[in-house]
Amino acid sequence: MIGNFSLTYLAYMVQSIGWTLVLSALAFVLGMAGGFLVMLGRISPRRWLRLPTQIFIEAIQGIPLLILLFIVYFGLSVYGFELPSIVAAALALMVYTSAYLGDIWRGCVEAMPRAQWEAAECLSFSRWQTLRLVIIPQAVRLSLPPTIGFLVQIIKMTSLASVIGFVELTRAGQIINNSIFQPFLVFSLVGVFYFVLCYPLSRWSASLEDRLNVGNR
C-alpha cells in the first residue's frame, strides 16, 4: 500500500539527523582519544607497545564494521552486558575509528624529517618533549586533511547502527518507508541529507589538502 509522504515525516527525518550527528561526534571525538594512543603504541622505541597496537590496528581493519556492531551489540549482552544501542554503537565506531585514526597519524608522524628528531636530541629534549613541542605540532597539520576526510567517513558509517536498532537517519528512513512504501523518494531523500552533511567536509578537507600543500611534502 502506497502512502503520501507529509511534512511529519520529512520533519522525522530531520529530527533523525540530529542522532546521526551526535553518534559521529561520539564516535569521532572517543575515537580520537582512543587513536592518539594507537599512534604512541605504534611509533613507541619498545616491541612490547608496537606489537600489540599493530596486532589491533591489523585486526580491527581486517573485520567490517558490521560484525564489530554484531559482536559488541549482541556478543556482549551473552556476558551481562546489556547496552542501549546508541552506547554500543558508539563503541564499535570508537574501536573501528581508533585503529585508523592511530594508523593515519602514526604515518603523519613518521613522515616528519629526521633531521627534526635529532635537533630535538641536540637540545637535549626527551622523547615525550619531542613530541609534544616539535613532531606533534608539524604532524597535526600534515594530518588535518585525512583526519576530517575520515570524518566523512564516520558520519556515513554510522547508517549501519540501523541493524541494531538505533534510530539515525537511515534506520528513519527504513521505519517511514515501511509507512507510505515509497522506496525511491524515502532513501533518496535520505541520500540527499548524508551529501548535506558529506559534501561541506569533503571540500574542507580537499581546502586544506591544497592550502597545506600536503602532496608535495
Given for the second form:
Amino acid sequence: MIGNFSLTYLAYMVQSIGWTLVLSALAFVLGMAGGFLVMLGRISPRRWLRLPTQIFIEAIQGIPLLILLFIVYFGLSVYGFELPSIVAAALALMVYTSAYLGDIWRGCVEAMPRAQWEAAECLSFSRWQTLRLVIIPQAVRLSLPPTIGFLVQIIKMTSLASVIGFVELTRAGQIINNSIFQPFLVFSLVGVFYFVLCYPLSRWSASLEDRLNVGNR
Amino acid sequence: MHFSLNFAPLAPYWPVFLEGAWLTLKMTVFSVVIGTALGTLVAFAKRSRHRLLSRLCGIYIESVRNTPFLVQIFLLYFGLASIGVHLPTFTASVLAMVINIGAYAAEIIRAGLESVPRGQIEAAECLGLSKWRIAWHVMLQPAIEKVYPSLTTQFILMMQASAIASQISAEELTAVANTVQSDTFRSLETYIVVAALYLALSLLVKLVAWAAGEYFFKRRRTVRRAAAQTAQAARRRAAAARAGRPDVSGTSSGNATQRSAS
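Go ahead and give the structure of the form predicted together with its partner chain, now that the form predicted alone is out.
The next block holds the full complex; its first chain is the one shown before.
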C-alpha cells in the first residue's frame, strides 16, 4: 500500500510544515497584540470601552473560525479587497486569537488581588504604571500555561487555512492524497506531524501549570 | 468600486438556512450526549489501576487533543472509505465529533474526579456503599457539577467545530452558506447571516446547558432556595423592626408576624 508514496511527497509535507509554523507565528504574534488591547479594553474603567469589547469577545467566541475565514477571504473580496490567502488566514486567525487571548488574560489580570491595585494607588502610580509595574508582571506568570495551551489550539486551527487554498500541512496532505489516493496513510502522517508539533507544547503547558500550582499552595 | 450590503436576495433562502442550522444542532446534540458518556468512561478508565487501560486512554486523549479536527474528520471519512467502509457524511461527522469531544470531555471530567477529596470516598466506603454507587453518587455527580462550566464551553466549541464537517460536504449550516453564496453571489451577506445564526445557536446551547444544569444539580437549587429563604427572613425581620415591632423569634419569623398581626 505504501508502494507509490515516495520521498518527494514526504519532503513536500515537511516543507509545508514551515508554512504552518509561519502562519501560527503570524496568528500568535498579531493575536497577542490584539489580545492585549482587548484585555485593556475589557478591564477599562470606562463603560463605553468595556461594553463594545465584551460584545466583540462574545461575538467572536460565538462564531466558528471557518466562518470568520470565509468572511475575510470571500466576503471582503466583493469590496475589492482581493487578499492573498495567507493574509486572509492571518487576519481571521488574529481576530479569533485576540478575542480568546484577551478573555484569558482578563481572567489572569482580574485574579490579581484587589490590594495590589490599592497599594499601587497609594504609591500614586498612574493606571498605566500600575498595570505595567505591578499587575502585568504578576499576571504574566499566571497566564503562561493557558497562553501556551492556546498556542497549541492556534497551530491546530491553522489547518483551516487549507480551506481557502493556503498550502500548509493539511492542504499539502490533500494535494498528495489527490494524486496518489491513499487517504489513510496521508492523513495519518499529517496527524502525526501535527502531533509532533503540538504535544511538546501541551506537555510544557501542563508542567508549567503543575509548577505554578505548587507555588501557590 | 461601489458596493453596499443587500440582504434581500437571501430572503428566499431562509428555509435552507434553517435546515442547515437544524442539522448543525442535531449533530451537536448527538455528539454532546454520546461524547460526554464516552468521556466519562474514558475518564474513569484513565484513573483505573490497570496500567495498560490507563495508558491506552492516555494515548487516545493526547492524540485527539493534539491533532486538528479537520485532519481527524478527513482520516475518518476518506481513510475509512479507502478500506471499504463508506459512511454517510452525517454519520462520519457525528462519529468524528464524538471521538473529538470524548477526549476533551474525558480530560475535563478527570479534573473534576481528581478534585473529589480522598476522605469523601473513604467515608463512602465506610458506609458500605458499593463501588458503583460511590462512582455515581460520591465521585461523578459532584465532579460534573464542578466542571460543568468548562464542559459547557467545550460543547459550544464543538458546535462551532461542526462547521468543519462542511468540508466532507455534510449539509450543515456552513455548507448551506457555501451553496447559497455561489447561487446569489452575495458572499459577505451570506456569511454575515450564517455568523449570526451560529451566534444564535451558541446562545441556545448556553441557555439549554444552563437550564439542564439548574434541573440536574439538586444541590444548586437547594442552596439557592436556602439563601432566598434567609434573605426573605432577614427582610421580614427588618420590616418588622421598622414597624416598631421587634421580632425576636428567629427563624420562625414568618409565623410570628402573622400571629401578631391576627
